[in-house]
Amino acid sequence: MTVTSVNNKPAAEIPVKHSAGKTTLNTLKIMRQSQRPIAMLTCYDFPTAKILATCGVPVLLVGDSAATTVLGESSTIHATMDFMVLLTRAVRRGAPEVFLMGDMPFGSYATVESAVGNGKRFLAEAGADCVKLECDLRHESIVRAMTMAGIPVCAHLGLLPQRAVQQGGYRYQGRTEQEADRLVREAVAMEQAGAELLLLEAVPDRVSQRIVEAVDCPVLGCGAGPSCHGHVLVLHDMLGYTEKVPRFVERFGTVTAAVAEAASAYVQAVETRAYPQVRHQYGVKES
């Protein structure tokens, strides 16, 4: 299997980046007034995490997007709280370095108390550095709280999956002047509220503009334009694992094919007797 990038170029001519340390909130605002792009991808498990660390990836975002992707339910709200903290700590172990972001799962911030109390959960028991919540203005008393309680926070603003069902569907934000008008406020008041970092997710490359341009913190992107200070994608959709994917996704490689390649090869293998063979098998001490 050849992976190759956006332009095809194979992934041997791809230079691989290693970390230079670890990368803190500080890092990524550096990053920002740089002009610097971060990349962030989602990360739900220890050998995966192993691999991106090496690949120069700054932020993984272990996302309740895992509940599609690996559970294969049908929406993000099926993740636990519990769920989440045990993958964002698998990922840890594998990606010490990265700045690491755990994604608050549906309920687990309906009050300030138990938005205070989860997201402990993620930076104690999981080793998290951020947590991630899916915010409008009726969010602001929690993302204060939260950040009074010393959790970094990235208010994720636009579509937002867990209220899929209230917002009329799977619909980008932004629509209307209204609509971006609201994006702007709430973007504004997340960071009055302490907001360290923003996520767009399906808005229009102006609405992303005026979002950057109104506030001082770093803004990533998912599906939201070239204007955010980076941009993430599910690291399924990249990899070609998801048959349908949002028209902003790029697949960058195709590693179901090559895993169906090596379990073919197996089953071939064991049909025909020819796995095991005698180098893989134990032998008796003879007494």
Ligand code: KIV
Contents of the next structure:
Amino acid sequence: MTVTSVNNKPAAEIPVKHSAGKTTLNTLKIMRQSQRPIAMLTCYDFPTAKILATCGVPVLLVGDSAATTVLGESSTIHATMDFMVLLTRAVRRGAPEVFLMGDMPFGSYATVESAVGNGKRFLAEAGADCVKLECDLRHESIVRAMTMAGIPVCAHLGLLPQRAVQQGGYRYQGRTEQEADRLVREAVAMEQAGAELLLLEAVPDRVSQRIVEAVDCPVLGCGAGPSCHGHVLVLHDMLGYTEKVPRFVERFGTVTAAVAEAASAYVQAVETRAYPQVRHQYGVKES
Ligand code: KIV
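Rather than the form predicted alone that you just supplied, could I have the structure of the form predicted in complex with the named molecule?
All chains and molecules follow, beginning with the one already shown.
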């Protein structure tokens, strides 16, 4: 199903929301307390960030999914620190007031030293408000050291794409009681280590519900059911750029059709010499 209308209004007529000031960690905590759902999207570039900011998206994630969505790589492990910092800076320029989350790429938080150093780069060089890292219980000391160093952390639990091989593929997590218990333990441990936010990817809602009850911080879900305080989708999935999407993805637009239509019209205009016209040309002064 493609969602092109809200309350029977065509998408084009949905009023554009303007931001009411800078979204902070505190805003997200208040949203959790007041049960106001948090809408979050991935974003990788300046012009898109500008659009998303005017639509009132409070949280943007510069995900390492950029390796697949933007670069066409087969997995997220191809994202590098320099690439992620560059993209995060671009998104910050386009959306100065959103809460901006940078995604620590594969290998960038393998040790306490590298995690703190690279986390600082996201904040100081790229203007991120927090960083996200794919965690399990073994990351407790890393999360603790990062938060002690003043780096706000979002702990990503559940399906960990950077560890797809170790997890046996892109499989949803928390399938059994033991797995669910482990995820709850991980969530509590990450919050106790200082994580300010949790992100659950591909877990059943029953597991999310247990986690939401066990922690005080906002819990963001990516295919983790309605119990989460907020939800994130990969922009390219929800815009219809991606052909094969996980079952939890809803398509809210079909951007490919619009891009294809414009590109085809351009090709036709060039081939028929309808473009360029006189108004597109520069003149030469008669000396
Ligand atoms: O990289 C990414 O886009 C993510 C989301 C799937 C949560 O981590």
